[in-house]
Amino acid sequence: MTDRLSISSDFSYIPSDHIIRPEQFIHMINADKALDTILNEARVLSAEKLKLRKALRRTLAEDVVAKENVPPFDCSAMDGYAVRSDDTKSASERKPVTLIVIGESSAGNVFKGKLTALQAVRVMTGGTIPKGADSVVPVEQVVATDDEKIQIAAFMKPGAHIRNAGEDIARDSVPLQTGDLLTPAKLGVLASLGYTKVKTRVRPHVKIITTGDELVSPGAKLSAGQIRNSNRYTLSGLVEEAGAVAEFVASIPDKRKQIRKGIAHSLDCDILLITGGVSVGKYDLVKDVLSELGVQAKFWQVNIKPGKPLFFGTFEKTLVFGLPGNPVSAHVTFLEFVRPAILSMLGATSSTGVMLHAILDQQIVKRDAKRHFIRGIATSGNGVLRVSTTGTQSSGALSSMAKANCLIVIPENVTSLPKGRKVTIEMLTS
């Protein structure tokens, strides 16, 4: 697996004759110090007691030490009889060695006596081991001759088939760390151990903001030059997914008053999400608005494609992006920089995403020293994950991101990969 941060190091599979020197670089901010820069700015937020039925998906804000063992005792891993394994040592297929059957212990009803020498007790997947058992023969391989009596035909080792006390957890251990996030297996390892309540990280409030003279709500008629805001409702599922709160502000048109008036009331919160309006055409108002309402900016435009004119500043506590209008290049900038500062703001334990290694199954060439995030989708088969591109690259395509499961990370300073080339992709969560 591959760290984010050291995929412009990691050229060892790529040939010298696909690489661009240093000094034809594009002098802007990199995607590493980008964020870097970031990450440096998005502090852990405070912590809260939650009932485990609320805690799913949250991230942990304390180590969970286990007060006692998982399981509590030692139990049956099978139907079959609890026996003494010294009762065994002569039992052959020639030579059965009978048992005499003086109990049962099943899940919840514990056999209280003990066994001594040719003795066996019943026993259920789950049960209490009774005292003087220390092995489990399994119920396909014992010959009852009655209710009362067993055969078996092979030594059972010391052990076969318990589940010895704290063999899943063990007493003082620690299951689960700060940062890990609550999955439902999580979730019913706190409940094995008797937590009912965990303290969690208060999830990130982000606002989001949408702008455009262009953009109409998703029901309305469209009229010429228009199209339908859907990066309100995928930044809202993105940041939902990434374990923070989305709250959709409003979509405003091109217009400073209106853009200082929304932004000025989004303020208050952990995170701004504002699309559109951060380029450099005549309406690209938003970056001037921030800077007039005191947003201190700390980048803007970043060595990426798509999302080159990407923002980032900071608001007191807050911090401010500026993501680019383009459904796509909000999409990759979002996953690359704001899903990284909501992560680090729950204390989650890795703010990167998944990145493994893939074949190409085609070739990509490109024309620039950007740092590129194409939309793909990986496949697996026979050992070997593979991967292709969606199709077009279009900013604009947001199809495309719906067919894609991972983003193949294409470094700065490489121009053309080959079909058969082994590449780094990011995996994308849905």
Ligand code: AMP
The other form holds:
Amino acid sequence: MTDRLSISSDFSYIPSDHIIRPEQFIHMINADKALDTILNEARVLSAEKLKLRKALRRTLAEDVVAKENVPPFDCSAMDGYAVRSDDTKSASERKPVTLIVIGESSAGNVFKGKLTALQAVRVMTGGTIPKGADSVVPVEQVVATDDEKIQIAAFMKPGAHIRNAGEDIARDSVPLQTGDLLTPAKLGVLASLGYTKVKTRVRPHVKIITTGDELVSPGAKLSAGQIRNSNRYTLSGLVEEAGAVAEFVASIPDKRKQIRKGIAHSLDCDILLITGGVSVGKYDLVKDVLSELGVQAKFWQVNIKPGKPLFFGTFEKTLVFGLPGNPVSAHVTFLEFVRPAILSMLGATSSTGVMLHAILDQQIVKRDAKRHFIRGIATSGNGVLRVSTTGTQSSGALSSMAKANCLIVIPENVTSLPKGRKVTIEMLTS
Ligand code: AMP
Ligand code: MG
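Okay, that was the form predicted on its own. Show me the form predicted in complex with the ligand next.
After this comes the whole thing, all chains and molecules, with the earlier chain placed first.
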């Protein structure tokens, strides 16, 4: 008996020029394959040395070797007294030990002398531990003091409340690595190691073109049939947030000649983003124009929702993305496909967003075999991360994207998910 599958793929009874073979209509590619194709084309950009205060959010283009110890010397972790542990051995509440205070060591002002038996030096947090001392008694644990004498009622272990030289970062260690994103804390590490400049990746230059007869700027009058150009602003923000430089080129009507002219002038960047006009409508001219201009198409249409019409191609070293015009589709395809390309050009250690698991607070019904990215709101309570959807998932509903703090990722092979099921979520930056 012949099964259904082999019947449906047997075209032998149809004259060959009438057959639409599967490969001709299934041009949609899988999301992973699409991302691989993009990352394969994204080259790591060159490096430049920057002053620390210009390097925030840049990616490191070198491993950072500690040329100094941090802290540079043994210092006190508390306000108190530097003492010899040995002197406190017999100390107890009933029989406190009395020590003579012979001087002071505060942050930046080193005590020059040396401690001998039954002596103490007043120390402030960050003050150098004087020679001869090997532990610090916090001021709160000193029983009675006058200016010259203190009483200690407990044993202080050697090393107590002392930060040793190199305890935080040891000389010759590698506290930061190529590909690390320079956060404020990492800039602090560089500064504490004495670096004034750092080698970082050049930021990718991303040009943005929006297309559509209906688009007008936020400041202009809205006539019949027109809508505001929101993609221009969302995409510029996303580009900058991903660490690249955004340049908005123009909003172009759906006229072949004008689109051609706009794109021809914009192929001289690292990434060109064009929104709108990549679907199957009569005025979706972008793909044709890209092909006429010599952009090599790598794929068109991905098995995802939203964002199916995504186009990707290359022109020399430029990556060219045709993003769907629907604001949510443009946003999601940017996050899933353009952002990884930017991070890859920046040589970043990771090119994905933060992925977590959460418990679904409601049922999700899915009727196709696409990968879905559902706008979600994740909340944590009682040690559990839960997620619900933002409501409407229309790809035009930009307000629901603005409400979301994550995308719920539903794999291709999953249909319905009941409430209480564990799902993967991708956190959005806020
Ligand atoms: P398209 O991909 O050109 O077929 O556009 C799909 C939908 O997205 C249409 O409703 C467009 O009006 C809308 N759209 C396209 N470009 C933009 C844009 N730059 N800003 C806001 N909406 C847009
Ligand atoms: Mg359009």
